[in-house]
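Just one chain is shown here, as structure tokens, and it is the form predicted on its own.
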Amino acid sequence: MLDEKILYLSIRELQAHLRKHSFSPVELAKSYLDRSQRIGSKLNAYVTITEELALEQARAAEREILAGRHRGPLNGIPYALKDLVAVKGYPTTWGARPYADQKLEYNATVVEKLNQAGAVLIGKAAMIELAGGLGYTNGYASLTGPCKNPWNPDCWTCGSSSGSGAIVAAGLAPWALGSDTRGSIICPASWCGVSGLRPSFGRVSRYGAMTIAWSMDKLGPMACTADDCGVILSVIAHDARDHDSLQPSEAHFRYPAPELEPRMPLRVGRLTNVWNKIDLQVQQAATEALRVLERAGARVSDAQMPDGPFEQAAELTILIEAASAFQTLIDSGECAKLADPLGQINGYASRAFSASDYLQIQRVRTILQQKVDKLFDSFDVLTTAGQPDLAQPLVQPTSKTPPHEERAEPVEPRAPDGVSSLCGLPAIAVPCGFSSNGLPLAIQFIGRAGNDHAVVAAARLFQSHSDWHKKHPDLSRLQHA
């Protein structure tokens, strides 16, 4: 088997590796393959290894290195895939028990997409029950159980992308593919110390993939650097059967494209008013990374995020819209079988709202989405940590306080995932640094809707200048379980 320095190297690493004949398609999947049969199940990090089907592709790309033929970026090298994108002929569970002997015979269009570019599926990954989509209330709702963090077991990964985020940073896949509707790529890249990019709406089809919310529903990838999500971009953008796609002139992400991506000095918004509460560990990281960016050369100034219910709308547009996509589920009572008491009760309490109630949310929404839209006329991308907080830890819940009695948090009317969720920015969380007790801090770049160039950008120039990207979790005590 490979050695775990090679399984943590970036795609383009890796595919040089390929190309020189270093190691085989081959050697690189079952390397990859038995990490995440070894360490995968102590992390609860898969639904399915797909191992027969990660061998017969790696044999194939094998195939093709040898005989001069490359398809490009990714031939040959591996990735995971969250278990709501349909893989013909593998369960697509949903990570939820409703689901878990389901097969959709056909294959989603990002995993054509990837056939097509020559990678090699290792498995599907782990998630929260429905993506979150009737909500829930801790990391034990999933169908595998709860997602364990790589930089410490005892806490979580952070959802709906659970198993995405530990895949890669326990170095189980170089990459992997997450969703996105609000926040469950920012959140678990955030705390896992990984890259994760959420796209901007409309670029990456959601055809085959479980729905939550069809006007805020995006797919996207984690993986060890932000040049890595680039280049993964590229190879999944547009697909015209999803009818929220943008136009192909627009949808299609040419990386690298130094035209397309902001001039320097890169104008950096420091938003100064989106979190409630932020956590001084996470606030520090955050100010130094601007340092960082500011010594190679990035223009720094605070920037304020505008008044609005922007957090509001979001959940309310994903209540209601979650209603409808899991409508039979709700009709037919199945929603007993999940496991959150929450996502038991939360499809028929969203039923209350009206038409009328959605259409209003949505005139709002599009008054919102312009006056943030004026903002990145004098930025280029706006920047706070990925999260407020650090990676929590795993609590056993309990049946003794129902849902509605306990406390509830104050709604952060700006908090950067509800803004740029419900108006379909670009956005991208990158490591910065460590807590005092070891576990991952990131900072988000946010851009305009359709520039995903920027927010890549801004985070490239970051890490080209910082290596916090490069610290793995020491997982010995796993492998030795």
Second form
Amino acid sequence: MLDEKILYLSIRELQAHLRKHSFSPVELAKSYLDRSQRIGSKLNAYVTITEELALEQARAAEREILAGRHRGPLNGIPYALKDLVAVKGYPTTWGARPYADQKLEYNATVVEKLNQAGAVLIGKAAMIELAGGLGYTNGYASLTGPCKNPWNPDCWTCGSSSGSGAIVAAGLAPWALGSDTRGSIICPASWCGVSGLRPSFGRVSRYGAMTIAWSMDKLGPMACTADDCGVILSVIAHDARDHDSLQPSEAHFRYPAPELEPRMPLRVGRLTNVWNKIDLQVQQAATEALRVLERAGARVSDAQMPDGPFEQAAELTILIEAASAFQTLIDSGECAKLADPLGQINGYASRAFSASDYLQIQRVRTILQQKVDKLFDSFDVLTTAGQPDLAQPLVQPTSKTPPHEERAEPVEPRAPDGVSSLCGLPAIAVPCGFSSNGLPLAIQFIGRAGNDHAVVAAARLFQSHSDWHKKHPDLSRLQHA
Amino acid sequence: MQEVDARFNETLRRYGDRLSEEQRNRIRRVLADNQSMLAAIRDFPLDNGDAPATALKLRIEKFRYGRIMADHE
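Output block for the form predicted in complex with the partner chain, input the form predicted on its own:
Let's see the whole complex now, leading with the same chain.
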């Protein structure tokens, strides 16, 4: 089996080794498979390991590389796929008990693209049930149990792309596909200390992926570096079949493409009004990350997210669209089989919204979208912490508040995940430090709709002047457990 | 709260037979939270012609020389 150091190499580095025949795609796939089987189960990171398919695809890549045929940057490179994306011949559980035996006998468009690129599917990653589409309250809301954070297995990975985050952080695959409706890539990337890119809405086809909210769902990569995310996006972007795909002239993501990237100095807007509260260590790490960017030539100045009910509009849009997407599940009563008590009943409440509620929200959304867009006349990217807090413990201290007095957290109307998801903006989270107890901290960059190049460029600039993305968790505690 | 009560009663009419007392109470709280979010939306000033983003249209501008240029430039 290949050394752990090799398994944490970037995609570009792995590809260079494959072309030099330092090792073969089969050796590489077997090493990640072995690691996934040994460590993945201890993290609850996978739903299914697709060993047979992985070896078949790796052998095909090996034959081609030996024959001098190179399909591109992902040829022979293993990956994992969030289990809401259909793969022919394997279960697609959507992370939820009502769909535990579901098999969709076709490949999602993104899988077809990866097959054509010669990528090697190692397995299907664990996730929060229905990607949180009917609500959830903690990491236990998953068919495969709580996904454990490789940096501290007593902590959660965040969700809903829980397994994807854990898999990359633990070096079980060099990258994984996640999905993001309102933060489901950005949060696990932040808490797991990996790079996670949520592309612009409509950039990547969702055909064959479970729907939560048609107007907000995105698929995107999680990997060791921002550059890797750019490489992967260049392979999976563009498909004209989704009705809400970007126009073909806009949907392609050529990478690298220096002429499409922001000119230096990069104009970075430091968001100063987006969190109600933020952990001091997170704040300090994000501030230091901006100093690094300034030293690297970026021009950083304060930016204010405009006023408006962004978070409310995002949350309500998801609730209403999910009530429609999961109408059959809700009306059949099968939602009672979900693990999370909130997920069991939330759909019933969401079915009480009216059509005029929805249209009112979408009318407000149009105006909010225009307000945010104006910010990008002055900035190439906006930035803030990846998340305002550290990875939370899997087992929360028991609340002393009786359940009947339980209240929702105060809404943060300008929370970055809500704003950027509501408006279809690209964002990337990358590691920028560690807390005193060794948990990853992250910074995120948000770009104008369609300007995915700007967020990748900003994150890449930061990573070329820092080495947080090269730190990896000590898994010895897991391996000996 | 009248609207929350109306929605709660309608939810119970449709789904009440499959809900425990605890679940009913939780639904009542969820509906109240949803109503508070809806209030923020309803407070937002809109004109008659403000159209919904029922098909989300991204505001993509032209890229030139690595900078985003407004359509009129």
